[in-house]
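Read the single chain below, which is given as structure tokens and is the form predicted alone.
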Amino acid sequence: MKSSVWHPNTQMSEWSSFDKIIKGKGMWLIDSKGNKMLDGVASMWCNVWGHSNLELVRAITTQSKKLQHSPMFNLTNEPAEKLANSLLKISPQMYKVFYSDNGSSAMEIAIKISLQYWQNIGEKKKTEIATLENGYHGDTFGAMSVGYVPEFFGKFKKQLFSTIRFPVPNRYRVPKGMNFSDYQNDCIDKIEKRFSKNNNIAAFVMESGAQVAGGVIIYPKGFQNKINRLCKKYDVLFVLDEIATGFGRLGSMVQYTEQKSVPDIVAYGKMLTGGYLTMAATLTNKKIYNSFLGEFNDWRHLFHGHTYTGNPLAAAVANENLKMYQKKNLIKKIQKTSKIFEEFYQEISELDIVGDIRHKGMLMGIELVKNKIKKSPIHPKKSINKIFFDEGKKQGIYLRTLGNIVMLVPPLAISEKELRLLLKRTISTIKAAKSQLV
């Protein structure tokens, strides 16, 4: 039967059909023909414990017998209240939690709160949003404006609001005449010069710890902290996107604590429910929240809401997920397991078409190049994603690339044995794909 589904970020003309996944077990996806694929992208970066985890499934089924959904408009529910308290406990200096359905929405909320905050306190000149080049914050219009990736969003450029973008230091592509330390200082200097010149900036928005969809750019030590300090110095709200980088992906539960950079607003998503149901959250400090309080006719409250905000099924599974992080000491396990990536650095880097390897925690980006000396990216006629999916499938692994970056983003609880298997098969996939790429 012909499929009626239009798939995301996919050139549909390249695909005659799609494999139908009928079951997930542990770290593996199983299709209708019985083929198994090791999930190398954690089902789009969100899976924590693997598929069909009994504790998470039980949390959903137990809650489904009590309350499936009720709105947060004038009402509340126990799972959502419990989850908010748990999120605040792990998020230093945060005070309130606003729920949404997905990461893009969580960032839209963060942007709206940032802009309205200054309106609420009477600072109407603070209307600009600053951010980093190459960042990514979602596919909705506000998120596209702040996380503008030309290849993704160029066709909508005229409809997006303008932002102030600053360079981010990339160790693999240091400008001529600079060393990496100079490059970092130059990036920070550009931010401070703009802040001091005309302080009409409402907020600085960035991914926390690393840029993920932008090609796995790991920030150098101290870079995020320096931006945070500039925001405090020049009275700019500091907004962090931990949707893909928090909850252990980079090796710490809350990445901003490792980066020593407490934000005014932070957004979580993806791994919040272990990857089982859709949910996201935007957290703010007390100063931000209090600015929205007043008489009803002051119109200071936040005009934003979603039908499934605070959904009790999603909140229940998120509560069990957070409980399991503690019970199974997952962060410590991640820090140990993630060292497996390092065992394969040399073998991967010696491949003819690999220009750079970037890795932190349970995240690796392998940049493919046409020429190692010139560092020129590969641009085949066929999408690299399609090539790597097909070749990866033959190796029994599920891969999805972003441009010329092969991304390895496995479920966080993957075993050392399975991670070694994923890396070995990724190397075999790169070798097999080479003839189609150059």
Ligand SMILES: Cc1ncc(COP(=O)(O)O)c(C=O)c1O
The other form holds:
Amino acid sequence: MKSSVWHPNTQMSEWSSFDKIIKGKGMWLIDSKGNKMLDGVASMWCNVWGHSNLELVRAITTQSKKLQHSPMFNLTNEPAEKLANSLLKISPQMYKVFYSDNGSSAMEIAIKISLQYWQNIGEKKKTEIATLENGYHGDTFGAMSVGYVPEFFGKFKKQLFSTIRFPVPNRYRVPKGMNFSDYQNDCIDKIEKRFSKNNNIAAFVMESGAQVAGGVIIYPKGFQNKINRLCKKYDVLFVLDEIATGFGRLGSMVQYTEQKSVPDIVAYGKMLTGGYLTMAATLTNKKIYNSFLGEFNDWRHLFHGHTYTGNPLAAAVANENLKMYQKKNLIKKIQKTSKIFEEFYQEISELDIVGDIRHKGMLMGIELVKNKIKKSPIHPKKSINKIFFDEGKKQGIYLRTLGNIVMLVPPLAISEKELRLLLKRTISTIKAAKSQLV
Ligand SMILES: Cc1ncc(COP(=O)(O)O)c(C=O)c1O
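Having seen the form predicted alone, could you give me the form predicted in complex with the ligand?
Once more the chain from above appears, this time first in line as the rest of the complex follows.
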């Protein structure tokens, strides 16, 4: 049967068909032919407890018998209220929660709030957004503007709003004549120079802890904190995207506390519902929220809202998910399980086509290169993703690479045994894929 579905970020001509997943069990995906694949990317970085988890399924069915959806326009609902309280409890300095249904929207909202904030307080000059090169915040126009990855979004450059972009220190690609410490200082100096020259910047938007889609660039210690301090010094709002890095992915519930930084706005998504239903949240501090208050005819309120904003089913499963984080002490478990990655550092880095491995918490990026010394990227005719997906499938693992980076982003509660299996099979996949890559 010919499929009518157009798949995301996919050169459709490379695929004659797609495996049909009919069941998920624990960390495994099962297709219509009965083949099992270990979910190496947590179903796009969102799965926490594995598939078909009974407690999470029960939370959805229980809520669906009471109320499947009611809007946030003029109304509220109990699961969304409860979730907002829980999110504020885990997010120091945050004061209000604005819901949406995907990460890109959560970031659009963060951008709109930060731009409008300055207008609300009568500061007309602050209209620019600063970001880091190579960041990623989603696929909608505002998110593409702020998280501009040239390969992804070059075709829309003319329609995107311009941002002020600063380099991010990548330990693997330190500029000639510099050591890594100089490089970091240089990145920070560039930001300070620009901030002090013309203070027209409304907000600095960055991923918290690491850039994920941009190639798993893990920030050096103190980097995020230094940007935070510059934002405070020069009165620039500090906006963090924890959609991929919060909720334990990098080993802490909230990454910004580990980074000793305090945002004015933070966005969560992906793992918020354990990977069961679509929901995201944008949290702001009191100062920002209060600036939106006034008489109705002041028109200061936030013009943003989606049909499914604050959906009670999604909120109910998110509440159960958060309860399970506590009950099962997930963050502690992640800190222990994530050490398994280290057992494989040497074996992976010795592979011919592996240039670099970058790892933090339950995230690993393996950078493939044609030449280890020159660090030159691989450009096969076929997409690297397709090659790795096909080879991974033969090994019984589900992989989705990002350009030259093999991403390992397993469900957070994966067992040590399954994580070892994933790593062993990834090594076999890299070996098997090599002849098609170079
Ligand atoms: C850091 C970050 N922000 C935003 C998004 C966009 O989220 P969504 O795909 O739910 O729109 C992603 C998605 O990968 C992401 O990694």
